[in-house]
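First, one chain by itself in structure tokens, the form predicted alone.
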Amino acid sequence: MAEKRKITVAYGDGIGPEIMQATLHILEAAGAAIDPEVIEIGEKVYRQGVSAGIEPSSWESLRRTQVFLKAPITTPQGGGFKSLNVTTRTTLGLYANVRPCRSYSPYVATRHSALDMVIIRENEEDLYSGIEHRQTEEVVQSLKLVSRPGSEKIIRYAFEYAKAYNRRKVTCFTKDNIMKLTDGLFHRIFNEVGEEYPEIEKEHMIIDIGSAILADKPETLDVVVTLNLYGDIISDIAAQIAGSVGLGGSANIGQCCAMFEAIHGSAPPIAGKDIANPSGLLNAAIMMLVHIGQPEVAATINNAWLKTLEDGIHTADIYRVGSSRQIVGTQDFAKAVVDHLGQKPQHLKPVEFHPVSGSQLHKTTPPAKSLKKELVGVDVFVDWNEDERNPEVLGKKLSAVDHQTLTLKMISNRGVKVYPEGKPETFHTDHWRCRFVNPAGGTVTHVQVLDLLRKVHEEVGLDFIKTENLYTFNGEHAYSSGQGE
């Protein structure tokens, strides 16, 4: 008998304990060689004053086992509570979120019977970094951070995944027609890395039309790689049009650790009623078994699950009068899957898994090239709510600042240029970006920037709430222009 692999298990909140019980029952009956270590996470831990939702001691179990099977949790309402999913992903370096989506027509209702795709979502960066500030009475900001190493890691993973699982095409979703620096970097790296995989078809779509294609013609997509926020949204869309969000499982993969979970939440309204569908967590557990080197057991469970669907034994969320044969609760569904162990579906395509080691999918990212970085100006953000918010008044005040090196070039409000030559129709808030540059076109120093800030405060009396240095890299502007600049 194979030595049992230790894994960390969390039963979670809401429907979590019920679907975890059902999932572990199936895994045990199928002969999965696992030895669960149970940790407490979620609402109970939050209520004890732990803002991350996980006890510090639980990290030791995760570091030791390096495999986490996690049920959904409930994050209490109100401020001060951080997302446990985001915390776990970033703390353990789980940079790749992998969400397979497949339709099970005609046994699960769907308009897209040929849907069979995988969404690979960057998991550590983008707006999910959660770096937010309130800067004025009216304006808050959220920083979107996209890095070259982070983008290269996830894009290489997507191509390696496609190669390992005989996928034909990788599609990149971004919004780089608007966010030319952040999303533009992701798109550019996709093109660079894609050249190393000539055997795989490559395409890029803007996220809005890409989402429309996904909803209308998902069979044209195969592997999709995208940034964090877009991936979160489109993976739920894909799961829903496939038949039900309740069927979807996901893997969060890093170079050392991995976390497996259902894509749905804890669903408190139906907790304790034995009606939840355990399929999402079960499909996550199947991915876990492949990850830890037990692909045969994974295939046995998956095929038994498919046969259960074929036989019309369904939980309430996918039950349909006339096509389903029997409606069952959470635990009875698990028992039905156990009863089908060793059987294969007759109409749905049976699955067969091959072991794919982490080292096959994690490729070393080449070191970044050294670029010449030069400081050429500064954006000074100010909180100003005087003189009927007339940008001409603010512009004249800042233009009068006596500074030998830096002069005001333009002012924008919410990204739109309002000075000089602003338009009277433009709406203004109390949050102003004031761009200062060297009129001679040369570089500036940090000391000169600090001197400018002192003068803005002392001579004009303005509250500068934030600054962003303006750089060039190898002579190319590394900052966006204002709308209309």
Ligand code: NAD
Second form
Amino acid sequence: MAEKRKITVAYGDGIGPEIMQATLHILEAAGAAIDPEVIEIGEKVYRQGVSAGIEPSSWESLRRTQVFLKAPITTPQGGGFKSLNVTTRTTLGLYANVRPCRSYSPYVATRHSALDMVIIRENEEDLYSGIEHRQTEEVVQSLKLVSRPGSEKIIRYAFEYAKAYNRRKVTCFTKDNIMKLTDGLFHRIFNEVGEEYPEIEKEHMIIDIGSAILADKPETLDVVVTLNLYGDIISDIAAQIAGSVGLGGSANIGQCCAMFEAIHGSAPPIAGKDIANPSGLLNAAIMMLVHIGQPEVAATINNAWLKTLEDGIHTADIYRVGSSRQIVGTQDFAKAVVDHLGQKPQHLKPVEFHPVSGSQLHKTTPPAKSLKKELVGVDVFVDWNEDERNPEVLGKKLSAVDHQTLTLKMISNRGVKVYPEGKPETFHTDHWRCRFVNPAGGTVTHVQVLDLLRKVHEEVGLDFIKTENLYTFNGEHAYSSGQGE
Ligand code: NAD
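Since the structure above is the form predicted alone, I would like to see how the form predicted in complex with ligand NAD looks, so please show that one next.
After this comes the whole thing, all chains and molecules, with the earlier chain placed first.
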């Protein structure tokens, strides 16, 4: 028997403890060589005043074992509590969220019997950095951050996954027709990295039509790679149309650590009733066994689980009169899977497990040193609510600022140009972006920007709420234009 691998386990909240008990029971009966170390997370820890929902000492266990099997937790309502999932993913560098989704038709009801896809979602960036500010009475902002190394790692992971699992196609979803810099970067890197994998078909779809296709013809998709927020949304859609959110497991993979969990939450209404489906967490645990080098046990459990489904032994969430034979509770379902260990499904295709371990994994291209970065202007955002919010008035005030290098080029409100020559129909909030550039077309200095801000404050009396420097990289504009600019 192989030496037992230490793993960190958290029983979580709501249905967490009962599905974890069921899952560990199956793993143990199948002979998984694991040695669980239990940590406390979730509601109890939040209530003790730990805003991250995880004891500082638990990080030591995670760092030591590098493998985390986590049950869902309940996030308390109200401010001050940080998402434990986001904290764990970012702290441990778990950049890749991998969610396989497939149909178990006809044993689990679905309209999409040929659905078999894997969603690979970027896990650390995008709007989930949670950098938000209220800037004026009316306007709040959330910062969307997308990096080259972050995008490169997740896209490469998607291609390496496709290669390891003999998947034929990788589809990238972005919204780069609107977000040309952030989503545009992701799309560009998809094209660049894709060239390293000539054997794999590549396609790109705008997220809106992509989601529509995913909901209508999911069988046309294979591996999907996308940014954090889009991935969050589409992976729940995919799980739901596959039959039940109670079935899906997910892996969160980083360079040294990995976390495995069900995709659903703690389902408080059914907690403690022994009716929850443990399959989501079980599928996550199966992925964990592959990750820690025990693919044979993973396959044995997967086969037994599929055979249990085929035999019509179902928990309430997937039970259907006609196609199901027996309705069971959480622990009896686990017992049924244990009873089926050693058996293979007759109709459902068993999953083949392949570690994703290509030599290119986690690789990022070192930053290009030769790029010439030049400061050519500044966007000054101001909170302004006077003169019936007439942009002509604001424009004239700012044009009158006497600055040697920087002059007002345009003002936009929520991204739409309103000065000069705004349209009377455009709605105005109290949040204005005022773009200053060097009319001679040359560079500007930080001291000149500071001087401009002093004048905007002292001469015009405006509250500047933030600035964004306007740069060029090798002469190329590295900022968006206002709509209508
Ligand atoms: P949820 O996934 O917990 O439950 C939604 C509904 O889906 C449940 O009421 C139940 O009817 C069904 N369901 C979910 N899992 C099931 C299972 N295993 N078996 C049978 N039916 C199941 O989503 P929610 O109600 O939006 O969230 C409840 C709590 O879970 C919230 O506090 C939320 O923050 C938290 N949550 C945690 C995680 C996590 O820890 N990874 C993920 C999502 C939500």
